[in-house]
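As C-alpha cells, one chain now follows by itself in the form predicted alone.
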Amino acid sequence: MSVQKGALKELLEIPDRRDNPYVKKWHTDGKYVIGYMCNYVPEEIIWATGMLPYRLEARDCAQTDEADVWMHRFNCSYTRSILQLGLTGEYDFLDGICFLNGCDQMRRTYELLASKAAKKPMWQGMIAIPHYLGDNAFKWYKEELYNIKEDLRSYFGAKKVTDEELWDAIILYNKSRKLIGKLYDLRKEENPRISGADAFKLTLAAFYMDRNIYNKLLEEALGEIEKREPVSGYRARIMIGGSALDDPSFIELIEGRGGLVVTDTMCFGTRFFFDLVEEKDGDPMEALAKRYFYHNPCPRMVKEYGRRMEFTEDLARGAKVDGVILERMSFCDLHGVDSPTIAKDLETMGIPAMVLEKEYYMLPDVGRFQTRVEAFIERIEG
C-alpha cells in the first residue's frame, strides 16, 4: 500500500482512524484478524499462524451503560469499555481473542464476552500465566503457549506453525522493538524532536496493522523526525507510568501544561518493545516464552517490586526526567497499590512524583487533570 501523505503523518494517523485501512486490506486479502487484551500474549505466535494481531483499545467509548449490566462498576472502566464495544459490535471485525488472566476484572470480561458478545462465531482463547517468576510457573506459561498456538491453528485450519515461521516472527517482531527504541531514545535526547503524544502515537501504530508495512513506514518516519526542529517552550520533562494508557489525549493534557513527556513505563509503551526474543537456534517457542514470561514484570507479578522499581529509576535517569506521573485508573487494584508505593519510593530519590487516578475515558475530569499537573509542574519549578 504506498502512501503519499509521508510515512511520519500516515503513522500519527492510524491510531485514531475508525476505519482502518490494513486491517481491510487484511480482510480483504481473505486473512483473520486476531484481538489481545495484554502483553503476555506473544504477538508472533498470531503472526506466524498467518494471523494479524490487533491489540484491543476503548478510547471511543464514553460510556458503559450496557457493560454495567454485567460488570459492577467496581471493575475498572478499562476492562467495562472493553466489554461495551465488544457489546455494541464495534468488535465484529475481529475473528477471534486472546485474553489473559492479568487480572480478575480482565478474566471477567473474558468470560462476558465470549457468552454475551460474540455476535457471529468467533474464536476466542485463554493464556493462563501464574503470578511468580519460577522454574515451574515458567514451565507452565510455555505449555499455555504451545496449547494457544495449536488450538488457534486448529480452529481456522491453518497449516502446521514450523519454527522457521516462527524465526521470522520473532525476527520481524525484533526489528519493530528495535525501531521504536530509537524513537525513544530521540526523545531522551537534551532538545527532543517530537513530542511525547506524537512519540506514543507511533508506537500504538504497531497494533494495528501489518507489521512489515509498519516497520517500514516507521524507518521512514525516523528519518523525518530526525529533520525536524527541536520542541520548545516545555517546562519540565516529564516520565509517566501506572495503569493500562493508550489514549494519546492525556499525554497532550500534560503537555499543554508545559510538560513534556519524554519516556514511560506504561505496557502500551516501554513494557510493549523493551527486550528482545534472542534470536538463535533451537525452540522458538521456548524463546518466546522466556522473553514474554521474564520481561518487566507487571504488577501482577508478586515479589518483583524491587525490579519494577529498579527499571523505573533507571529510565527516569537516563531520560534525565525532572518528575513522574503515575496514572491510577479507578478500581486498578494492581496500580493501586504499586503506583503510590512507586511515587514514595521516587521522592526519596529525589525525584518529584504524583499519582493522578483517573478513569479510563477522560472527558469528564479534563478540568481536574489540568490543574493537577499544573500544580505538579509548579512544584519541579520550586
The other form holds:
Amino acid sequence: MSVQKGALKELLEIPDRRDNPYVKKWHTDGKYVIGYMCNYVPEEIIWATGMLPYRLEARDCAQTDEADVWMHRFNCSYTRSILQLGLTGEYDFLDGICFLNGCDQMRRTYELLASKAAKKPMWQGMIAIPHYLGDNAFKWYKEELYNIKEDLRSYFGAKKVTDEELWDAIILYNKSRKLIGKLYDLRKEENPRISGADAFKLTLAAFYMDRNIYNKLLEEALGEIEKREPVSGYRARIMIGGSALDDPSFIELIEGRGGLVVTDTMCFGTRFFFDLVEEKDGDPMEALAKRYFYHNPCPRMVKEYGRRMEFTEDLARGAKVDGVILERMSFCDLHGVDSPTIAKDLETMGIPAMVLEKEYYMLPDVGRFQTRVEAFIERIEG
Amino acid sequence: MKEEEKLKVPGYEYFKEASTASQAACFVLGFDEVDCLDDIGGQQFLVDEVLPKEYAKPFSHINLYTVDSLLRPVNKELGMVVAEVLRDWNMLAAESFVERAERGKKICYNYFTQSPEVILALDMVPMCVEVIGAIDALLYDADTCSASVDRFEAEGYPDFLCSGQKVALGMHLLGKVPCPDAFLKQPSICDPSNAQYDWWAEKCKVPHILFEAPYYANERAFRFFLSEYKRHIKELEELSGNKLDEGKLREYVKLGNEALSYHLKTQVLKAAVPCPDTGWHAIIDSAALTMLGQPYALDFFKANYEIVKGRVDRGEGVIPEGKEELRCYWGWGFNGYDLHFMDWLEDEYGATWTGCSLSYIPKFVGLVDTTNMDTMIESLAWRMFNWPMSRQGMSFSELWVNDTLSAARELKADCLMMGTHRSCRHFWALNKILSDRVTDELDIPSLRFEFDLFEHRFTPDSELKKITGDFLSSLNYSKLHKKREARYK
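The block above covers the form predicted alone; next, return the form predicted in complex with the partner chain.
Full complex below, order starting with the chain above.
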C-alpha cells in the first residue's frame, strides 16, 4: 500500500473506522480483524496468529440512543458510545472480539456487542485478569493467555503459532513502543515541534493499521516533525490523565485555550506504550504475560495507588508540566476515586491539578470545558 | 476500662450509641397494642414524656420508617428480634474497639460477600463495611446518613459511587468509625467497592487483603478461587498472629451452618401461596448473611423461620385480609433506609416479597462440610464463590439472568421488580436482557426503576411509591394468577 501524502499527514488523519484502507486491505488478503478494548489484551498474540488487533474506539460518536436501550445511563458514556457504534453497524468489519474484564462496564459492553450488535457469527474470547498483582494472580493470567492463543487459532483454523512468530510480533510491537517513546520525548522540549493533539493522533493511529506499516510511517513522520517549526506562545505545559480518552478533540480544546499538552497518563497514551516486553531467549508467552500483567497499572488494579502516583509524578516532572488536568467521566467509578485522590496529592507536591467531569461525547459541554480550562490556566499563571 | 475512658476509644461512642438507639427501639416495641408511633403520641411525645432519659437522645434522631415497620403487627415479633440483634451487634462492635485498645485484638473491615467464620476463628473481629453503612441508614433519620454521604463527597468524590461503601467512608471522615487493622475484599465483584475499599485502606495505611475470583463459574475457576482463599487465610494468620485451629473453626462453622439452614428452609417455605414472609426485612436478610458464625445470624434466621413456618402451617399470608396477592421477586434488592416501603406494597397492593438477588442462595450452595479442616475451607470457599452478588457480579450476565429466572420460577413469582441501586453497573447493563428473558420465558411483567441503596435523596419516597404503585395498578392480578397456576400445574 503506497502513501502519497506523506507519513505525517497520513497518520494525523487516523484511519477512519467507516472506511479504513488498512482494514480493507487486510480483509482482501483473506485475513481476520479482532476487536479489543483494554490495554491488558496482548496485541502480539493476535498478530502472531495472523490477525489484526483493532482497539475499539468511539471517536465522533455524538449520541447513544440505541445503546441506551441495553445499557442504562448509569453506565459510562464511553462504553455506551462503543456499543452504539456496534449496534449501528460501524463494527461490522470485526471477525471476533477479545473480551477482558478491564472494568465492569467494559465487560458488559463486550457481551452486548457480541450478543446484540454482531450480525454474523464471530469469535468471542475471554481473558479474565485478576485485580491485584501477585504470583498466584500472574499464574492465572498467564494460563488465560495460553488458552486464548489456542482458542483464537483453533476457531479460525489457523496453524499453530510458533515461538519464533511470537518473538517477531514482540519485536514489531516493541518497535512501535520505542518509536512512540521518541515522539513523547520530543514533547518534553521547551518548544516542541508537535502539539499534544497531533502527538495523540499519531499514537492512536497505531491501533488501526498494520503495525509494520505504522512503524514505517511513524519513523518517517518523526523525521518530518524534526523539520517543523517549534510550537510557541503557549501559556502552560499541561499533562492529562483520567478516564478512557480516544478522541483528540479534548486535547485540541485545551490547546485552543493556550495550554500545551506535553504528556499524559492515559491508557491510550503512556500506559499503552511504556514498558517493553523483555526480548530475551525463553518463553515468549511468559515475556508477554509479564509485560502486560505488571505494566503501569490503571486504577482497576487494587493496591497500586502508590505506583500510579509515582508514575504520574515522574511523568509530570519529566515533562516539566505546569499543571495536570484529570478528566473524570460520569459513572467511571475507578477514575472517579483515583482522579480526585491524585489531584489532591499533586497539589500537595506543588503541582496544580484539576479534575474535569465530562461525558465521552463532549459536544454539549464545550463552553463549560473552555471556561474551566481557561480558569485553570489562569490559576497556573498566577 | 471505665466508661469515661471507653468513650475516648475511637469507634466506641458511635457503636455504643447505635446500641442504645436499638435498645430504645426494643423499649418502644415492648408497648403492647401499639401498631405505629402515632398510637403512643408520636416521636416527640415519646422523647419528651415516655422514654427513659438514656433512650430519649438517640430516639430523637431515629429512623421512623424503621420503627413504624418494626411496630406493624405482622412484623412485630421478628421486629423485636431485629432490634435486639442490632442492639447486641452494635454493643459488641463498641466493645471490640475497647478490646483492641486494651489488648490489641484485631478488627477487620470486610466486604459483604465474605463469610466471617475464619476471621472469628482467628480471634479477630469481622465488621462488614456495608453493614456499618446500613446501620447508619437503618437506625437513624435521613439527615444522619446524608451527612455521611456529603462528608465523603466533600472530598471531591462523585455522587455516583456506591453508597454501600460511601456512607461508611463518610462516617470515618466524620470521626465516627476509626481505621480497622485490615480490609478484606473479594475484588472480582464490582469496581465502585474496589475503588472505595482501596482508598480507605490507603488512607488508613493498613493491609488490604484480597482474594480473587476469576470470571468463570467452572471447576478451573473454583480451584483458583480456593487457592486464593487459602492464600488469604495465610495472610490473616499473619495479621492475627494465630494459627487457624480446626476445632475453633468448626464451632463457628457449625453456628453458621445452623443459621444458614434456617434461611434455606425459609426460602423453600416462601414458595407457598400465599407468601408467608414479610418484605420489610429484605435488607436485614442480606446483613444477617454477613454475620454467619455469630449468634446474631442464628437468632434472626431461626426466629424468621419459625414465624414463617407457623404461617405456612396455618395457611396464612402477610397481606391484609381480602386483598389479592401479587408475588414479586426482586431482581436486585431494595434500599436499606426505608423498611416501611415493603409494608406499604403489601398493605396497598397485596404485593409480597418472595425474595431478591441480594439474599437468595441457590440450592447447590449447601452447608459447610465440617469433616476436617480441608473440607471446611473448601466448602467455605464454595459458599463464597456462589454467594449472592459474588456469583453474579464476577461473571457473565448470563449467570445473573439465569439465576434470577430460576429463583423467580421456584418462588412462583407473578412479576419481577427490577428496582436497582444506581451504582450497580452490572445490573444496569443487563436489566434489559433480564426483562426480555422474563417476558419470553416466564411471561410475567417486570418494572425497572432506580434508587440508591442508602441515600434517600436520590429517589424520594413519594416517587418510589408513585412508580411502583402505577405499575401494580396496571396489572391484572387474576390473569397473572391463572398464568402462574398454569405454569405450576
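Just so we're on the same page, rigid core means the largest C-alpha set that superposes within 1.5 Å between forms. Numbering follows the first chain given and starts at 1. Please read these numbers as outputs of a predicted model, since none were measured by experiment.
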Exercise. Just checking, between the two forms and with the core aligned, does Arg17 shift 2 Å or more at the CA?
Worked result: yes
